[in-house]
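Read the single chain below, which is given as structure tokens and is the form predicted alone.
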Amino acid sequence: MSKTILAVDDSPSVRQMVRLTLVGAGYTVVEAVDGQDALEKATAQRFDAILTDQNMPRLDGLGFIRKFRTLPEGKGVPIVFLSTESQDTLKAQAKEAGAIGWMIKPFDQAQLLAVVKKVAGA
């Protein structure tokens, strides 16, 4: 049974890279274009892990994590925060909101796989 990952990013190229990397490693990937789209998808089905960008239209990464964590569906799902920013304040906010991991963009495929394996299992 393959693990299902939700990839949330408003950049089609980032989503494609994430999808190709993870599908190639045997994961199932569902894409969301922003936090609002992610919230709708994450409440409709269970994911083994969620990767979310910060800067997105409609609902940003922090907003998505905060809303998702208040819902029953948001309990126990690992969320990894992807951002071009490496500020400690944003890291602290993401952790406080409920993210368990952090990746700075751009990242390579090996880094991505290592993080997903760690949080979702192989």
Given for the second form:
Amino acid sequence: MSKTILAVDDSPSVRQMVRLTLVGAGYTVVEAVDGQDALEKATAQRFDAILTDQNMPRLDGLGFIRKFRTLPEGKGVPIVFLSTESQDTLKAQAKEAGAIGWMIKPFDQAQLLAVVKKVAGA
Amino acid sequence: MTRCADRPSASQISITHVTQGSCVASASPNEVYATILGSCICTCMCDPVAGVGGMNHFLLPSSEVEDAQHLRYGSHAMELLINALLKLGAARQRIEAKIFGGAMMTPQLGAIGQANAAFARRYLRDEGILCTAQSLGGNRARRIRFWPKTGRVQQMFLGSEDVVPTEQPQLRLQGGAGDVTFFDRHSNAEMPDPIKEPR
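Condition change, the form predicted alone to the form predicted together with the partner chain:
All chains and molecules follow, beginning with the one already shown.
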């Protein structure tokens, strides 16, 4: 059974890029358009990993993780940031909120696949 | 002759030249962004309510519209601009765009300008960003001036006697692009690129 990844980004183009990369490698991808959408989907279904952007309307990436980690469904699901941001302060906040990693955009398919394979398994 | 009270005088204007691979944004009424385009694309985005705007300038290296590079680097150039506007107080749903460039300047560059223009149009459509003006294609270079505070754009076609910077497709990335930082128990083994340890 294939691993299921939640891709959270307000940009349809970025979600498309993530989906094309991961589906091509055998993963199932569910998309969320912002942190609020992600919170609803991640509490309704268990994911093997979550990839989230930071800057999004309604609820940003950090807000999503902070809320999600307080819920029973939020325990143990690896979450990695995919962001154009690279400030150490943001990374520190992400770590504090419960993210396990931070990947700076843009990335190529091999880099993304390696990260997903590492955190979710093949 | 009277001058509009809220319009800055010529001495107050700061003109920034936006080169290929750059992305700039401002809420200042004194700021003007300028660039010269051949095959390149520049996107001028503005939130007219917040009074903020910005410009990017890119040239994607392939004439294949479906090339993965277009998605990767073109989307990145656009996302950097959108994020810069959001940080200045723009609301994503209010952002409007004007796109320019994509000319066929030399046979050596083939249909790259056309593919770049197609990418820009498609990106805005996919992202639901209103495109309020566009001037794309042709075979003449363009000089663009953009007032980010108001979204006003001035375009001038250049003649063959004007000197247009040579354009070579190149992808300039900010430092750290593609880098991964794992915070805790995940080791850095088996990763294709250098991984940063947590600070």
